[in-house]
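Below you'll find only one chain, the form predicted on its own, shown as structure tokens.
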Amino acid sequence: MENESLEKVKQQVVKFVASCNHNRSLELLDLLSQGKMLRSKLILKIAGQTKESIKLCAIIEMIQSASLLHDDVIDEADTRRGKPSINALFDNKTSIMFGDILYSKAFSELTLMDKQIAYTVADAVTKLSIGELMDVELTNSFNSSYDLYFEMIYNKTASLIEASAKAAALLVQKDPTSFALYGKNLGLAFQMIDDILDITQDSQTLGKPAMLDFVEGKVTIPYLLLYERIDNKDKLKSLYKKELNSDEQLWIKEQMVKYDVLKDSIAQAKQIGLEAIEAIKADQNSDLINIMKQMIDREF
């Protein structure tokens, strides 16, 4: 059931762009790779499969697409989930205005729709784009501020997902309040959970070199808690933006078991987690608890 519902947001995504009258977006998005559609999931638990159900995952998925599009100019990524990237198959001018279109294409969609609905997936999208100017610019410099990494994470990955369940919420007349504050710990605890599986996988697993976020200039939660903790911070911070060798990934790794620091990074996104679950426990939705239970109870 799941499955056929998601067919038909991506069914819906096709029609939107063939709207535009422009065959050749229509070729870029059938070389897109397809995600889990994690947002997409989310609004269908808990406003159901009806006509608008539909249109808004569309419009979530055309706008989550749009900013990996972006992403991938600003990473320099040659693939995206196994794929080529768009901007390796062609340059980054395509990406980028490929991105243009089915940002203002959702936009479009979005003026359709109950105009609080329209208000809060729009807001997100501005917060989407303030969390990724942010995290190019903390990788400027070595941050030692939780504050700054969580209004990164919150911006960048969970203001979309807590506005698509709260958008959903509204759509079926369900407490907004409730939803949207799952929403945005479901994206929080599943950046922080990505940022701990960098260090906990091999490369093989991840589908990219190990420990890479901290070559890349990203001080993610177990950095955050390490710097903190450790006696020798300048060993930490020579080691930041730099090309590790095995006896350096080793020697963090083993100073996050001394101090702790994977574990309470796991804890501390548990419990975001089980806040998250404690929002919409009036509602008994078991699929929506299921979803973020399978998200914090990983392997790492």
Given for the second form:
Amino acid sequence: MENESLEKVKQQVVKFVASCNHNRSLELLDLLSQGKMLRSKLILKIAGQTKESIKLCAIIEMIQSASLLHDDVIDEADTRRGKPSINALFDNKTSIMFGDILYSKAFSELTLMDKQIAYTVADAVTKLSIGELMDVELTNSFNSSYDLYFEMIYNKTASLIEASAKAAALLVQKDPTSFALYGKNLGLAFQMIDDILDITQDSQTLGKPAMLDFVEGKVTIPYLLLYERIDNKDKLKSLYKKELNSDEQLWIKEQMVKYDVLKDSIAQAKQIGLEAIEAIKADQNSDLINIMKQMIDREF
Ligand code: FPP
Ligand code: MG
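For comparison with the form predicted on its own, please write out the form predicted in complex with farnesyl diphosphate (FPP).
Complete assembly follows, chain above in first position.
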């Protein structure tokens, strides 16, 4: 059932893109590697499967793809989910402009929806862009502020998940505030788990090089905790933004074990996950609890 609904979302995206009357866009769409469709799963669990909810899912997936097309240019990433990125297959211009096509088509369709839903989603894209800019600027120098890290991951990742859950609730007259809070906390926990997997998983599982965040200048939650606890702060800082050899990677991992950093990062993500579940207690929706649990226990 879930797969059938997600298939409908994919078909809806194809329909939206086809209605732009531009074959090249359909070709490029075909080259995108499919993600986990977390946001669609969430919308469908909250709002059920209707014509409107499928359209909302397709709009959100197009915005998500657009943001990743831009992000891969910004990050100079050659791969996306184990497949060559559009910027690697063609060039930056293609990736940016195809992102703009998906993004603006999603917005055209959004204007046809309920005003409050449209505003909720549109507002999240502003946050997404602010989050991406913060992410870029935070890599300029070693960031040791938890507040800045959480503000950045809220904007970059949690805001669109928050908006998806809120918009889905609005679609079926459920309480938007509690579902928004569920989505926000799910999104924060999702990004924290992503940041932990960067350290614990190998590149094959991740579909991109492992332990890349620190090399790229991203001081994520495990590194923030390690920096706070470690005696040899200078050594940790000396490895920041450096291509790490295997000894250096091992040293970081050993320090993370020594200072219980990975364990505590996972515990923090789980705690935020529990707060997500708490927010929607009244709805008694076991599917939403499962989405949370699967997200925490995932390996990539
Ligand atoms: C991935 O981060 C990036 C995002 C979650 C958001 C990117 C947002 C923009 C580029 C704003 C523009 C948005 C639109 C719709 C035009 P990451 O690099 O940490 O994760 P990754 O490993 O998946 O690349
Ligand atoms: Mg990226």
